[in-house]
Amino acid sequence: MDYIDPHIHMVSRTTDDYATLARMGCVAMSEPAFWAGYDRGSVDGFRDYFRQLTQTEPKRAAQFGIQHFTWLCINAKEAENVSLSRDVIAMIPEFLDAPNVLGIGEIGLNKNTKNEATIFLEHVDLAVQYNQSILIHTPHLEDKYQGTRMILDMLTGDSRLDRSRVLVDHVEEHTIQEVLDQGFWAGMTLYPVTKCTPERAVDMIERYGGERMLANSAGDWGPSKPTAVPDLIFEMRRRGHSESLIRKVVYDNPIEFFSKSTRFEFTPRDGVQTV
């Protein structure tokens, strides 16, 4: 089956894992800007990892027959040098007319500060000023639920938002009706350890029903699993769920959701573009 990933960095994998993803199934991404696993020091090294994600991988991904998309901010473990995130902020709109940027993100929190929110809200603010969807991170573990909460009330707080428009990502089950309630879209993240396993990610779709539900493997540089989401197809069939719903979480909803996007234009295996 064909499948969108709708979070993975593959600025962290190998060349040999888009060969597999593209055997796997995957036939488009999009890679939310992230921590590098240390902090930056200039806002010139964010514009060379804003030029990796607009034109490197992209090219890397186009060799297997994947469409490559991607996100732009400032990553919340970052935040706490307010300097710096605002000359990044400020330097994002030299990327925005790339044809493959989707919007801002993944924008969110990480330790609850008091200056994570402030930068949280000016990557909203830019979001809103350029007509851009906007992508967030929830926080991990115990820091998990008041982080989701201050996020939504953020949110739900600006009048100029289109709910429509936002995914609020790595849900799980003590947070996931109140993204979906307010009318966000949801987004499981498959790792073998924290976060949601393939298993719980299932329950929760027999649950909620899969409308504005995106399921994906943050592939990263950590501990995690490039392949989850083909992981989540077969617990999907072995539990004897619909080809159609299974394509509605892992393909239709992605594409649903990108094409909100002014930029997004997909082009699927039959040659049928979706812009």
Second form
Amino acid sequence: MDYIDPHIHMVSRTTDDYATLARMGCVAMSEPAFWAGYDRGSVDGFRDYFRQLTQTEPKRAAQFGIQHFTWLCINAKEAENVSLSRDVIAMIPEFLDAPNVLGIGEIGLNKNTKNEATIFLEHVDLAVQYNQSILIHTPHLEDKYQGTRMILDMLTGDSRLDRSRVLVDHVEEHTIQEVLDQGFWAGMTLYPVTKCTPERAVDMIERYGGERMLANSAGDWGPSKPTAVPDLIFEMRRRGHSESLIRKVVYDNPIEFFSKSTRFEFTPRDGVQTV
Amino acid sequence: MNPSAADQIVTETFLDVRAKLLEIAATLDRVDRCLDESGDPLGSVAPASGRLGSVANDQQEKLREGIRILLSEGPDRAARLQHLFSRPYQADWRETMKV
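Rather than the form predicted on its own that you just supplied, could I have the structure of the form predicted together with the partner chain?
Following is the full complex, with the preceding chain placed first.
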């Protein structure tokens, strides 16, 4: 089955991974900007990273018939440096017209601090100002619930936002309902230890129905599995779910959400373009 | 509710769940063995969590509470476990942080 991975960090993966993903049915992916494993020292470090996301990765992906899209921001971890964050936010518009940019992301919170919240709000303001969709990272482990609630407080407090253009990622059993109830998209990240297994993700699909729900691998430089979305497809098939529901979660929903972005142009294998 | 589907889930996942339970049991045994080797008399009836450092003790207590949740009834055990391992939501965070 053709599928789309809406959250994967290919800058951290090998070309062999692109080949494997293509063989497993991946036809498109979106790559949010994230923490590189170290704190970058200047705005030029981010400028080079954004060139990698908007120029290099689309070419690597295209070699295997995969369409590559991206999201730009300074991540929550480096947002502790408010001065650098503001320099990066001021520089982001240089790249917003690149053909594979879907919006601002993955913005969010890491340790739920005042600085992180301040920079989150400034990113949201940038997105509104430039009519961009938003992809949001929610914190890990014991910080996830408080961080998700803080993010929802900030988003619902901004009447300018179109909630159908906001994806709140890394939801788990204790956060998904509030995200969906507030009208946002919910992303489930299939991660070996710290987030959600394919089995638990299918449990959530069964409980909430699949509407406004996405599944991703978030494959990156840490313990992660870039082929996790096919694992979800396999688990849904094993439980007897219809092909139409599987396709909705791993293909139709990403296209529907991405289509909220003004620059999204997608050509499926059957050749009918989605704009 | 579909009893035959429930039967199927229990049967299909039995070995996986059994393996996970054994991992938990073996981990708890490992903790007890370390405490015994560090000077506590073998066969002590004191719970392991009472002889751990404060951080590990709190974590061990969380795990014990988690096991109690597993044994409870209701369809939302996973969500209740998640809340057990989460910091509580502070509704006044904007005032506290002045954001």
